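Encoded as structure tokens, the following chain is the form predicted alone, with no partner shown.
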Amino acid sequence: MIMMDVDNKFFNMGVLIVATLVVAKLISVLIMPKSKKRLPPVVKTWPLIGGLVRFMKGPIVMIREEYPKLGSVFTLNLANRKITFLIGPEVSAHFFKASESDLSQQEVYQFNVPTFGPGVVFDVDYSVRQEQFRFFTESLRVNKLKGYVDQMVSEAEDYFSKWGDSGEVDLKYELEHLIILTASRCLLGREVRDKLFADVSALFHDLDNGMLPISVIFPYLPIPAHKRRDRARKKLSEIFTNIIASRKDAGKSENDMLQCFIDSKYKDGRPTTESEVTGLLIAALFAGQHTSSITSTWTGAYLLKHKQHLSAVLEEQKNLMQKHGSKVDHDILSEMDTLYRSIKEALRLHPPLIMLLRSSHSDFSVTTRDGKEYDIPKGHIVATSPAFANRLPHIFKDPDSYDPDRFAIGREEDKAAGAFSYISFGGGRHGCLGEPFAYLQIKAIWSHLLRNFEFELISPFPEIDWNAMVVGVKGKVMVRYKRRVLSVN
């Protein structure tokens, strides 16, 4: 009898708790105001880690699957964070134009700090970062670029002079190697290029290999790759500290980015420190090396596959040689519009950075092409994808085909749909500062190759290496070459 009373008490208590919860829910529904936010649709995944699994399998694959179902704005629940994707120029304006106080880079790119080092770029507040970006801008002004071009041309001539009259090479390897040589001369300085190239190149290789997918989430995880990264970063700091001290003691000044950073001063008159100079140089090399080597390889592969476009760039080179002789400088490279469009189209199809990220510090709204309005809450990570947006069929005709003429006067497909239709170099407040340098570097290399060699692609057309942190070319790109001087007649 006592047991029955106890059971009844527990039963009654359970009924009371359930009833209380039901009543509380009803009151909240009836009394509490409903959220008026028009939230984006959410990607359907398994609870807790489903979104993370989808994302880690490949964000482009996920976007390709969800864009047709959910449209240009949708949210992925990623463990304890929410990522909202904005795909296409119609919904991306705020992403590119918003102030740092509204959409911030700093939180989402913290994983770069162990590589770049303390006190630079994403390890400093926005006001300091803006001043450091001013140092980059000043080092890439036209008068500086003209000097860099002379060095680029000289490096290309020297490198390819070592090739035979004919042979077979891996174009990807050759261009990667040449571009690190060129970058060493233009950015890191004569001392590195002439005396320390092998050492510095090996150290940068360890830095590069220390940037893994897991580094984005756990940048300080004590794994072997991170330990090698940290040792390389420390050694590079020692090397550049010695070079800076040597230049200052000798009163020497060179035409390179290193010298620009040494001479730079903050608004309060404070000069840059050796540690800051080293970090800024590492950031510059990371930003430029991969983009230039990957894009120069894709450009070559596409031109060798599409003979009509190869003929067009050869014809342009002939016309310039008739006009200027064999000379190549900054101004002559700037006349190479056909080659420029060929490079730009390779970049449209294969932007090395497939995702751009921001952290939202305030609510904002977007409107899609078909008039749907969505509110993006504060606290979301906001993302866009150059790799996907650059192939939207309502902007680019036959978006998966290689067609450099889509950028020619009269078509200009990248402008027809408005700003931020072409985002291989980002855009707006955070557009790539090194874009002019990259185009000049690739033009300098390919103008030399086009004028002095015939090529044939002998391996299958390359695939995309989606597993790399900076998405590039998978495997070798084998070409057969034959030395010849381009005839202008």
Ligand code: HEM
Second form
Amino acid sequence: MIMMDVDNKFFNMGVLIVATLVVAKLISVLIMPKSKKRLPPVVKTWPLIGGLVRFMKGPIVMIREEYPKLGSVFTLNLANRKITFLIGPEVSAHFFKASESDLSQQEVYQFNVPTFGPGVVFDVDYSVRQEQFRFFTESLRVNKLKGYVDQMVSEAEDYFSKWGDSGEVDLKYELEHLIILTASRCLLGREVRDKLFADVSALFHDLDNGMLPISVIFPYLPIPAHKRRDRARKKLSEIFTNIIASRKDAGKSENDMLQCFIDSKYKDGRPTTESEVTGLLIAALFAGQHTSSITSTWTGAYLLKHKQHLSAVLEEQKNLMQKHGSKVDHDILSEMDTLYRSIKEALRLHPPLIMLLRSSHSDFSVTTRDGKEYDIPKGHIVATSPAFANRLPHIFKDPDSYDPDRFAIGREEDKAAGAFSYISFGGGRHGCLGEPFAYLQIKAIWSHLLRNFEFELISPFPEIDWNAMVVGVKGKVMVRYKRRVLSVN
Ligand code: HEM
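Switching forms now, from the form predicted alone to the form predicted together with this ligand, please provide the structure.
What follows is the whole complex; the chain from before opens it.
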């Protein structure tokens, strides 16, 4: 009897709680003001893992399908996160300009930490990271670049002097190789370039292979590729510690990024540690090596395909040779405007970094071209895509065609809709610090090739390798070459 009484009491209490909740919900729906948030439209997917499946099939495929339906701002539910895409300069300005406390990189780029190592870039607070980016900026100033250019030019001369009078090569492999050598010389320093090149490039290869799509989600998963990455990172640290010690002991100073990082000091006067120097050099190589070699390959492929643009860059080389003879230095490379536009256009069509990400920490609003306003709540991941935005037809005329003249004075399509119309190098607060270095390096290589060889593309025009972390060229790019000296008359 007592038991029955207790059961009844619980039952009645249960009914009361449920009834209260239902009434409360009804009141909130009927009386409370509706949320005023104008949330972006959401990509339709299957429940739970549908968003992940769409994303894994390729973010660009997904954006291509959704942009015409949903417009320039939309959200994808990705497992337990929401990614909001901001496509085009009209809606992406906040992405590029926001302060770190509003939109941060640290969480979304965390997966780099085991590769770059402890104490640098995404492993440190923004205030320290800002100082480390100042070290990058100082190491890439014009006075430093002038010295790097001489090294770039002599690396290119040396490399191509080993080619025969004629032959067939995989241009992609050759340019990749030359860029590793040049980056070693300018960034990692003479010791690595002259004595330790094979060892260090093998270790970088292991670091590279340790950055897989799965590493973005699980950077510490104990898989063989991650174990090799960790071993390589440790070994690189030992190598650079020795090099730094021997430079300091000998009181020697070199003109390379390594030296700049050794000499860098934080605001409080603290010098960089050996481990930080190693980490910053790895970050520089990761930022600049594949991106530049991919861009130099696309530039070559497009120039060889489009004879009128090839003639234009050859003409420019002839004019510069008439003016300066065979000399090539920083200032002469800076005069190569036609070549610059040819590279920039290859990079518009094929930005190697196809998606840029931030994590949002405060609500913000955007207005689309057609006047729709959306509120993006804090907690969303925010994304923009150079690969998609660089081909928007309201900014770039006939966007899929290779047309370097679109950047010439009078057209300047890269500025058509303001600062964020062309975003292969990002922009705003976190715009690429290595852009001038990259252009100089690619110009140094192509001016040498144009002046000394004739080429013919003998494999089909290359396709895009969407599966790579840094999106590049699929397969080989075979060319036939013949040595010649460009006639200036
Ligand atoms: C064609 C070559 C290159 C391309 C396409 C490229 C592209 C980019 C992009 C898109 C960003 C912005 C990332 C974001 O907003 O999340 C970036 C940032 C950066 N890049 Fe490059 N990059 C190139 C070459 C280089 C080189 C050669 C270096 C250094 C030697 C370099 C160093 C950096 C650094 C340090 C940042 C971070 C800037 C910051 O967060 O404040 N890049 N790059």
